[in-house]
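In the form predicted on its own, a lone chain appears below as structure tokens.
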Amino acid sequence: MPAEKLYAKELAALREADKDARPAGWQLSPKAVLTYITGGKAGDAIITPKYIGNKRLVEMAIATLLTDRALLLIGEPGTAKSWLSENLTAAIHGDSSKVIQGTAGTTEEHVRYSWNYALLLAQGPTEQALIRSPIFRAMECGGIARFEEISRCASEVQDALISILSEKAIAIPELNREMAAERGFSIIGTANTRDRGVNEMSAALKRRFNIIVLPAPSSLEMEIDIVRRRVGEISASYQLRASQPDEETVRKVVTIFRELRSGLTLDGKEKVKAPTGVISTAEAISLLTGSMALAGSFGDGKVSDEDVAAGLQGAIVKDEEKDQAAWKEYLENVMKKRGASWRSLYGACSEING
């Protein structure tokens, strides 16, 4: 569910009560905006934060907005990117919906616009056969475009967007015409630094972005507080038969996680053989949820250990060989060791990791 229906609600609520003055094409003002990402009150209405983290990333996050420059949200994956994104646009425009995904199959028709063949055949190039990408929608309207991952798209794809992001134009030759975008529009781009290699950005291309880099959590607590939040709404959104994970299996899965990440137990005591992939705060949200989904339509409804560790295993082992002997090692080495809140689990995890 976008993010403007879920919390259509809050989104009233701060229209009713904000005063300030209102951008040209915004639904809110700038510390509305504000107020709706970090949270707050709106008259007598709680507004849920939408982004745990530092506040003054999101404040010049919305400032950018605010002028002719593009924004991008660079981090490690589990940085809330995408999250902040989408929750930005649907407080700005009320329409997080014109979002490009990049990939490797990711062409300019994708970023510019594309052709009705049928009709243009039939035709010839006209307004009816053009088909519009989502630049060239927010564009017509004055809005936010999303485009994600940018650095999977090749860089014929990354021109088309420097050319974009620098005249405000998209030119139409088969039609005789330039499309110029209305005041207010941006765009909201995300990248990811696992990625860097890929399609390494342009420096031509930075430089019409402000760049803010999105730490990952830097405490247990924060981490916990993120995971719970989100797991909560993503299961109401899917109206999952199951009661919330309590507060001690969060605890535990966040624990896991930070340590496989860091190398290192949380104490500082014993290294950890890290695993290949990405055990990010994504990851932990996802795993969690789903098992949610095992215990509500396989068991009881209350999230156990048994539906926990083969979330975990999935979450953690991505190269067979590799990954098993990490997972394995920090079973017998960290978690068999812990006593007894954790036997359970450990037992759950030893039984499925064979």
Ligand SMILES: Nc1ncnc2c1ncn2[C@@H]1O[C@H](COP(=O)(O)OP(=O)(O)O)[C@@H](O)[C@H]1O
Given for the second form:
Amino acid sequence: MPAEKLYAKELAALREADKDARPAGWQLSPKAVLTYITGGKAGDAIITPKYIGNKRLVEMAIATLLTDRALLLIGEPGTAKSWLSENLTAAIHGDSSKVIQGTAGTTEEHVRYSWNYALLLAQGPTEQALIRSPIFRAMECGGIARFEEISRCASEVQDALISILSEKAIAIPELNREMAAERGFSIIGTANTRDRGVNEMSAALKRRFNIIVLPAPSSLEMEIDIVRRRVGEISASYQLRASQPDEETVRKVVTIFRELRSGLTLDGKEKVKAPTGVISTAEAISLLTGSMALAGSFGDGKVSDEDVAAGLQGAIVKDEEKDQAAWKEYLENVMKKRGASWRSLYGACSEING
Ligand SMILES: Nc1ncnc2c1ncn2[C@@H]1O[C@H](COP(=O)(O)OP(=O)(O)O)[C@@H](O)[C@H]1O
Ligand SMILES: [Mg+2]
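Right, the form predicted on its own is done, so what does the form predicted together with the named molecule look like?
Complete assembly follows, chain above in first position.
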């Protein structure tokens, strides 16, 4: 469900309580957008935090969208780039669905416009035959378009984006007209730092964006907080017939993830081998919602160590040979030695990993 639907009540409460001026094309004032993203109150209504982390980063993101520069969120996979982009768009523009998914196959037409070929053949180029891209539609109404994984696109596509961002208009020579963007138009892009090298973004394109780097959660407690909240929200929307994993389980999963991610135990005493894949906060969230689905469908509705072990195996062992060995090493050298409270999870993990 898109964020504007999921949080429709919160957005309505914010609109109602919003006393500050709204910039052209915006549904909320910048301060109300900030409250929507970072949490707080609107009148009597409680606004849940969507992005948990450095508030200053969110302020900078919102401020960027007030200028004529576009916003580019970059970072490791699973650092909430897409989630923040969707929620900013929902709060500011009210429609987060104008999205282009960047891939190696994305074409210039996806970025500008294309044609309904049946109509084009029958009538020639007409307004009716014009198929507007999400960016085109955002420009027409002064809204925000999202561009996911920009850096995966070929350079012609990135060039098309440069001209759109610098001219704030799209020429349609076939119709002999130009479509100029309404005020309020902007783009929020995302790009993974892991993708670098695939298609290095051109310097010219980078200059049109304000780049904000979203970091992995800085502390264990913060990451536990993010995971607990999101598992609660996501599992509620799936209606899984299982109870939330207890605090202890979440703490263990996040601890394992942080140690494997950093290559070091939390106490800093022991090196551990990092797996080949990404073990992000987002992976921890889907691991635990997956465990709840297992527990609700095939268990007694309470997340067991076997459920978590199955999820850990899937999240960590992506490349069979290397990751299996790294995970085994972690199990033997770190987890096994942690004593009684970890024994049952250790046992379940060892059994699956073989
Ligand atoms: N700092 C954070 N605050 C809130 N949610 C987060 C945070 N980091 C990760 N998440 C959660 O992780 C999930 C996936 O994030 P996503 O936006 O898909 O990552 P990315 O696009 O960076 O790869 C989302 O459900 C999001 O809520
Ligand atoms: Mg993403």
